[in-house]
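Single chain ahead, written as structure tokens, the form predicted on its own.
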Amino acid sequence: MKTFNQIVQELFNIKEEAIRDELSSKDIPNWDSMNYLLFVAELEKNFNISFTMDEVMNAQTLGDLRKLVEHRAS
């Protein structure tokens, strides 16, 4: 199983040391609508969880998504 940060690195092409919870689509050039949906799908598959559409649409930062993963995976 991959970690949250490994998935961020792979899909958004960000180095581990640059990953911070406050990063949003404004900070990550590869965070477009398609890559965001691929990211969400990879999180769901990797952690065996499902997000609601509201959760997906309202998440603004990596930290928002990390909290959702931690909440669902626990």
Second form
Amino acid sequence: MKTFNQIVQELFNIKEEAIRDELSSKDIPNWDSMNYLLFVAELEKNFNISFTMDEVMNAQTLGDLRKLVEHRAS
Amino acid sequence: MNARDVSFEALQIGETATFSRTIHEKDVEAFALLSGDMNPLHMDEAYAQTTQFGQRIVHGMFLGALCSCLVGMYLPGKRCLYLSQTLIFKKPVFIGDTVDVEGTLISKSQSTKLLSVDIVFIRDKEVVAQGQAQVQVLG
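Switching from the form predicted on its own: structure of the form predicted in complex with the partner chain?
What follows is the entire complex, opening with the chain shown before.
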């Protein structure tokens, strides 16, 4: 199973050391609408969890998504 | 021929879709014109005979076009929005070959309406190419 940060690196093409929870679509050039959907789907598949549409639409930062993953996976 | 019309909810993980396609010389020529890829390995029999393949081979991305057919017509079909595709060419495909294109739905994301579809190309029970499509099912 991949880690959250590994999926961030793969989908958004940023280095591990650059990953911070406060990063959003404004900070990550590859965070466009399509990549975001692929990122969410990869998180769900990798961690065997499901988000709601509201959660996906309301998440603004990597930290928001990391908390959702931790909540679902716990 | 109409594309299959099915909702996201009705799609089942594990469901499959298959079609066969015999690839003729005119297909290779049409693809070369369409793509601009006139590489002699696809277009020049004399040159192709000097290579390890001994004959002209089909453009790998012609198989990519068949992936588009699979997701756009069959799995999921009409409501498909094609987002990404991986594809590995494992064996050459030759003019006159018949390939079975088999898609299997391996995951669904309710929140994003995304599907992952594994796609394999089989010729005479041998996998000649494989990949994975990510598509969104439109409402």
